[in-house]
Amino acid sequence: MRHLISISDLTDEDLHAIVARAALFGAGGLDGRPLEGAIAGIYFRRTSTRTRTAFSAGALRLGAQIITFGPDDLQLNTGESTEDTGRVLSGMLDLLVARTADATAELRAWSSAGPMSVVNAMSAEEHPTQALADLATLVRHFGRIEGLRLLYVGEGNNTAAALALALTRYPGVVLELRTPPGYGLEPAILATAAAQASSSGAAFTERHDMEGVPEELDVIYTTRWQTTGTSKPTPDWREVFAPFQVTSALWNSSPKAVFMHDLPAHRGEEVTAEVLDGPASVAFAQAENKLYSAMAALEWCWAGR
């Protein structure tokens, strides 16, 4: 069985293949219905617009049938164990796409329950399918990932974690994270990304200020300050985050850079409206690419059966 629970679960070959397939789907390259006969469960315990729609529509486009579950639909709410739930679902479903915003360990428990592929549509630690959409966006816009220079500004959340784990595997990539003090990447993610960069020939750093931002960037990326399903540990967090807003002034030294955002966005908080809605923004193309990356992830999982 193939599961997509963390970017780290993928070999370099698998990662490159999924991203390339997503870019091909985005260019109209769907041929046939490769998931014909499959039944996919779509289980979202947290709100979602893009990811839930992408996986639902993607599974249908590939020929699968879907069963959807909301946050109150499974007996997990009445005390059934994660393991028992996984055993039951794996006997009825071929694939399970799940957003929990809780520990990834729950998804791993389901993945070991039986013959059912599990896709992580966002857990507390990582958002791997967002990274796949991000990489597909880079390929479709630039024609490559290798050698790109990217600046990520904002919290070291699950989106940042997945992005760091993915991009540091590409030679020549320069990725710099500017995260507010106390809101950086988890140490384990930071160490893994740094080790991957050293091995692949990428460059990776994290700082906690906005001084001396790199010049001649290809991409500036941010995410919503208030991440789905989380809360900030300090009451004055907005003051801490304020210097990390993405504004037009940030483009002074990188006028050719594009702007990326995983959406939803709060104009006036993490990004100004003139940036998000301006000509440099590819955020809404990035959102559309979630469909194509979802299709590629589902196809990859199904092909491993």
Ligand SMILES: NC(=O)NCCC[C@H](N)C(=O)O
Given for the second form:
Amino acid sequence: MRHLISISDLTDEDLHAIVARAALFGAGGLDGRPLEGAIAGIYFRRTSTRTRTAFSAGALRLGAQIITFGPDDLQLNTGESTEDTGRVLSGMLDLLVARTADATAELRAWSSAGPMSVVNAMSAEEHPTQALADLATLVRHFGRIEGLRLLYVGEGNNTAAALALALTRYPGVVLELRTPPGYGLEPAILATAAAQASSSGAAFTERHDMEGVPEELDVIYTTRWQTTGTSKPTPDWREVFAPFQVTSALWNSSPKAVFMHDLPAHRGEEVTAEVLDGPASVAFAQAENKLYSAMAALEWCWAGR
Ligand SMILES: NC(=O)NCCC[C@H](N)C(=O)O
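Switching forms now, from the form predicted on its own to the form predicted together with the ligand, please provide the structure.
Full complex below, order starting with the chain above.
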């Protein structure tokens, strides 16, 4: 069985193939119903607009049938164990797309329960299918990922982790993260991304200020200040985050950069309305690419059965 729980589950070939396929789907390249006969569970324990809709619509477009579960539906809520839940679901479903309440470990338990592919639709640690949509957006916009210069501004959250794990595999990529002090990437993600960059020929840096950001960027990316399922440990967190707002001033030294955001957006917090709704923004094309990357991820999982 193939599972997509972390970007690290994918070989370079898998990653390139899924991203290329997503870009093809975005260009109208769906031929037939490759998931005809498949039954996918769509289980979201946290709020979702884009990811849940993308996987539901994507599975239906590919010819699968879906069963959706909300946060209060399964007997997990009345104390049934993760393991027993996995044993039951894997006897009935071909695929399970799940947004967990907490750790990725729950998804790993389900992936080893039986013959059912598991897709991580966001956990506390990582948001791999967001990175796939973002890479498909880069391919659709620039025609390539190799050599792109990207600045990520904001919390080192699940999206940042997946982007770091994916982008550092591409030769010539420059990925600089500017994360507020105390809100950086987890050390294990930093270490993996740095090791990948040194073997692929990418450049990867994380800093905790907004001084001297790189120039001639291709992409400026941000994320909301309130990451799902987290709370801020100190009451002064807004003062810590304030310098990390993405404003048009960042475009002075990068006039050709596009703006990306995993959404939902909070205009006036992590980004100004001028940037989000301005001509450089591809944020809503990026959101649509979640559909195409969900389709590519589902197809890749199903092809491995
Ligand atoms: N595109 C998305 O999946 N958006 C929802 C959540 C994004 C963000 N990384 C969060 O955890 O709040």
